[in-house]
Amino acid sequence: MRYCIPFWNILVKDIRSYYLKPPNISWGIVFPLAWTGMFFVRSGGGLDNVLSLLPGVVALAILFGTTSVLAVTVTFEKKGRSFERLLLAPIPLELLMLAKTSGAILFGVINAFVPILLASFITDIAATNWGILFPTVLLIAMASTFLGLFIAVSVSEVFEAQTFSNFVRFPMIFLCGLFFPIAMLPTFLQPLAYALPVTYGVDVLHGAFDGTSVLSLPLNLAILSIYCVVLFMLSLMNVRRRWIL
């Protein structure tokens, strides 16, 4: 219980200071929707294609929303030396970093349901498996957040974090089965696709929305969970090695 107050205060401070700012809204929501519109125009698809595109839009909204936030909050506070003051909080480093990332996870989950809400007005999503959808969205948000955290603690400047994030995010648009099946990729690129965490989240989302997942649900969720743990531990190692002298 003694850690609840500092954890909560750090979380609330980040929400007030950084979240729901126009740049985060544009990257997390407007950008994925713009990509979806582009695919609609390019493919000439109608409303029948909404459910097939929705998993990709949801995953993009989470990925771009969480990584954009972390690239600013963590790197900016390190640059401004306010992160050093946070280290004085009576809370272990692990919980401190969880407090710094919990807001981004929440932001990613909220972002995920914006395109779902919009889709509900233009197509029937009654067949959606919500029992699978909710935990999957949470796991994708966690994996994307910890990926953003790993990037943020690996650089020194905000622009470096944004550049590195784009270097990772944009290939995922084409490699993770967001808008077309991985089987359509060249053979030499398919192993790379399965090395990316978003691939497994999108596969589950396809199963939740239209029942077209390729891998089994337990395998997808297990791999996503492993990515969450590994990325978080690697981020902690970087913080201890690069930021704590």
Second form
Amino acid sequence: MRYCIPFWNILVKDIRSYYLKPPNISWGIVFPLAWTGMFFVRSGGGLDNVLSLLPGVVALAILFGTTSVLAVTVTFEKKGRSFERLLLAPIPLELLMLAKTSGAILFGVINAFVPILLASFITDIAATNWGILFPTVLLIAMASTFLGLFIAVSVSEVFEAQTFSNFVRFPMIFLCGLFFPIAMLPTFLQPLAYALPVTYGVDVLHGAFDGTSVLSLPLNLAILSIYCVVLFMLSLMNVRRRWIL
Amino acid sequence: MLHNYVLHVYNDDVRSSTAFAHTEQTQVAIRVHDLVKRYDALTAVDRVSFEVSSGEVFGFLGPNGAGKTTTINILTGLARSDGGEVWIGGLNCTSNTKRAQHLLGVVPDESNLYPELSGFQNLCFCGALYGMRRVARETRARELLSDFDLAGAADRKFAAYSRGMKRRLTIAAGIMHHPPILFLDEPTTGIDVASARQVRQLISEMNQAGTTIFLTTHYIEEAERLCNRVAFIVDGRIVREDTVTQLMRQVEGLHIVEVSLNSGSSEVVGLVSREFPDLRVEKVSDAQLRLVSARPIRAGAVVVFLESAGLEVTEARQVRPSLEDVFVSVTGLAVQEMKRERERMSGGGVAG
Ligand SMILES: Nc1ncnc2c1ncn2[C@@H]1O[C@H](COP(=O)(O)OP(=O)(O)OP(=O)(O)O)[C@@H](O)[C@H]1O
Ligand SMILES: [Mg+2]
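Next up, the form predicted in complex with its partner chain in place of the form predicted alone?
Let's see the whole complex now, leading with the same chain.
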């Protein structure tokens, strides 16, 4: 209970200072939409194609919505030493890092529903399984946030955080089955696809929108959850090891 | 009693910190035993032990790189020790500083508030980190902004503050939550004389209100003025720790004359030392000397000697022995070394 006040205030400050700023909105929302437009044009499909593209767009929106700001909220604040204030506060490190990342998770979830809303205007999404969609979007947002967090706490410079997160998220667009099935990847790349958390999330999204998932729902969600926990623990470990010298 | 206090922190009870001071008067606020911190081959803190009683101002004095900030970082939870034990407010914090962090206020050596937030927002945010409720933190923030002469700049972004204003706001942020123990890392370095005086005044007032203060500084006069007890730290080791009164006793009988010259000369120390072998001659700068002796100094003879050597004396005056002289005799470090550091750290004089 006594941690509610610090948790909430860290979250609100981050949202005000970082998430509601124009560069973030453009990177988080405009960029995935532009990419999707590109795929849409190239695939040459009509409106019936929207449902098969939607899982990829949603995943992309989450991926960019969550990871673009962590380099600033965490790495930049560490560099500017204001992060020390947080480390000095009587809040458990776990809770502190959750507070620092819940803005990203929230933004990722909101971002996910932008393309869904747009799609609802041009096609019929009534068949969508919302009960599966909501928890999956949340889990993908958490997994990609914690992946971004792990990168942000493993480097010292803001540009490194940005470079590394691009290094990770751009290949994921092609590797994780966002716009074409993993089975279509060269055989040697397929194990890599299954090593990335987003793959499992996208598989569930396919199931939720057009019923074409490969793995079973419980398996996908379980693997995604394990990724969340492991990435978060690794991030905490890195903060303890690298920042509390 | 301590437990009562711990519970009260989250009730924003303004009087709880003073209650702590009154009821825990004889308690030890900080106890450190054989603290060690290594960075690769360098031992930054080398078996440091000391105690700070509740309600006192404890000074940690030493040159650059002595290990002052490192010690504070370990005590407050920003660094891990490689050995030794730490108790804060009666809690053993050796392996877990988080346990005591609610008792601590920390003012770091560099302002580290959020540049994009206003002064008021910064203070409110810092209060929230310690669980203060909205009304309590807004009231407290306004009160501190006016105490620290920043009410007019309350809504200006921190990034737009001057250095002295930043320093003052950083101190205010450190005491937002009424911490019973306050760490101040070089609070007056880098600010002008008037601001420095104001900050020292505030430190005294906080202490009178019951706050235990752990202070590091380069300015020995500042420590002499503010501290009950000091420890001299050099190369990670405490070379002497005592009350200021006790330390001053050591230099009570000393006679000191400061001589200022019109122009600098590098050989002047050697010249005077040879001519007056019973005097200890220290160089303050090229154009200023300090003569120290256990017996009264015949300043006239020194002036005549210097003039005959072709140097023009602009001033020769007797000064009272100070904690600085104790520092010099205990650490073997020349006054000039500390002075030089102080000059490098722009502007922040103690004059006044
Ligand atoms: N993170 C670090 N990594 C390596 N060495 C460090 C680190 N932090 C401090 N040191 C070294 O430890 C020693 C003590 O540093 P510290 O900052 O505690 O000195 P200080 O007494 O606060 O000096 P100053 O008066 O300049 O603030 C220095 O030699 C410094 O170079
Ligand atoms: Mg220091």
